[in-house]
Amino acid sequence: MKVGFIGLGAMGRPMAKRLRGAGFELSVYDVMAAAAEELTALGAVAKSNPGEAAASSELICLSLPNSAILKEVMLGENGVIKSLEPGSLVVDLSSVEPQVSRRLAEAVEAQGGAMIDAPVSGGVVGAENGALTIMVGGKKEDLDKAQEVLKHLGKKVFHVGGPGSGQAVKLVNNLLLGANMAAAAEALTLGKKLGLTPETMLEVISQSSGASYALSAKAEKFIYPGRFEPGFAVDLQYKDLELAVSTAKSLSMPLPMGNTAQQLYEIARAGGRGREDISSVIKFYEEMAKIEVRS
């Protein structure tokens, strides 16, 4: 199978670069050409805008960083959707407001082909061992044409519905990590003020109702070493937390939990951490109560 694939950033290039381990004959672009040179140096062909990776491809994979740039690659002068084949299958493993998914998912159908949104959760790491949990929104014989490239990706694929589902859960998913994460720092800065010891709080509450993935991800490998390279970074969990905030509104649905846990992301870009792992709000609440939570 030709596949095309467009976005070589933190998640596309390892993605993308399992796809070629895997013998995909894979055309690629990148807005930073020098971004697709580890992939040209495994045999990947470079293409000089997405309208010419599409075209040269049977599927097409997309990893890009927001909704603006998502629908410009699609929709733009030399954009994927003019470039289409007749019953090409776009995948796009971005994450976005699931309603800019079904409407490129109507504009791609409108020009003969398909496509499915599959955003991913799992990190950089588990992008590079090809470990990612894959939530597909979309007809389900178009993820059973696409699991030929998605079972190289990920372990877990999810079909969870039609157009904009996959979006849907993973924004659900973001929402609840970026505000588990924010609550975890908050207790364990507290519990270091009453005289625990980080060891004892994580021992004692792994095993409590108070358990969650960000504090049994987070705490022992990054906050108690104090090291905070991501990970999954803070600048990505603001953007999703802004696109549940954004889509919650559209819905003129209230998310308190929501805004507050985005504010605090928001405090941490401003404090020039937006690039390091989530785990370092917690920086925010030790300079508050001038401890500092670390093994």
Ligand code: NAD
Contents of the next structure:
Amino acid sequence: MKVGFIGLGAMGRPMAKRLRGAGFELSVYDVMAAAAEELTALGAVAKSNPGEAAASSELICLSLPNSAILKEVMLGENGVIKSLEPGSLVVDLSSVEPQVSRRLAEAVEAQGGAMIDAPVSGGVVGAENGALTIMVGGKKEDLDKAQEVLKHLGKKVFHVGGPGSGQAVKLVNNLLLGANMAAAAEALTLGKKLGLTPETMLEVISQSSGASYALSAKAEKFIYPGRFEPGFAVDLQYKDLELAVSTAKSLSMPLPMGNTAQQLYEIARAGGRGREDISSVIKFYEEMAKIEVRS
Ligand code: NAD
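Show the same protein again, this time as the form predicted in complex with nicotinamide-adenine-dinucleotide (NAD) rather than the form predicted alone.
The next block holds the full complex; its first chain is the one shown before.
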């Protein structure tokens, strides 16, 4: 199967490498030409715009930062939709608004193709190891067709409903991650202020009812050594909370936890920490409490 891959960033590059490693004929495109170098060294062909990458492919994967860029790549002058061969399948691995996914799926269908939304969870390590969780919205028959590719990227692939449903589950998941990370940062700082050691807190709480993925994945690896290279960047978590907050607004649903959590990531961005890992939200608490949670 000929595969196109558009967006070769922290997630897209390792995913595309896995597909090339599995033997797929691969056409790649990224707006930063240098992002394709590792792939071309492995035998992939770099294209000069999204349309070119799509024209030569039966299945086109996208891993892009946000809805505005995804729309431009899909609908723009040299975009995917204009070059799509009838019968081609678009697999969008980005995290975007469910309603944007639905609209793009309609546009692809009008062109004789099909699209599934397939946002992922599991971070860069999951992408490198083919161990992502993939949440798919769209037709089951299209997911079945995509499995030939998705099986190399994820260990758990869930079909959760029609177009946009994968994005809806992802949005709910990342609302929880964002709020859990902020809560863990707040709690760890209070514990330190009370004289507890970081090790004691992690050992006890990870076996108690306060346990969370945010605590277990971020405390020992990022916060305690004070190393905040992502990981999962504050800017992306902020964007995911914006997806949740704006979607909730459109449904007239109050979202106090999501809005409060988003403010903490806003503070991190304002402090120049947008490209740091989400665990760096703890620096706000540390500055206020005038201590650091390190070991
Ligand atoms: P990233 O910023 O590292 O990569 C995005 C890539 O898209 C970059 O290489 C950039 O040059 C490219 N790009 C930007 N505009 C483009 C355009 N017009 N045409 C082609 N390429 C363009 O982001 P990432 O961390 O790889 O995340 C990608 C998506 O996956 C996002 O939607 C993110 O929310 C989601 N996600 C990320 C993680 C994570 O841990 N990083 C985890 C799960 C999901």
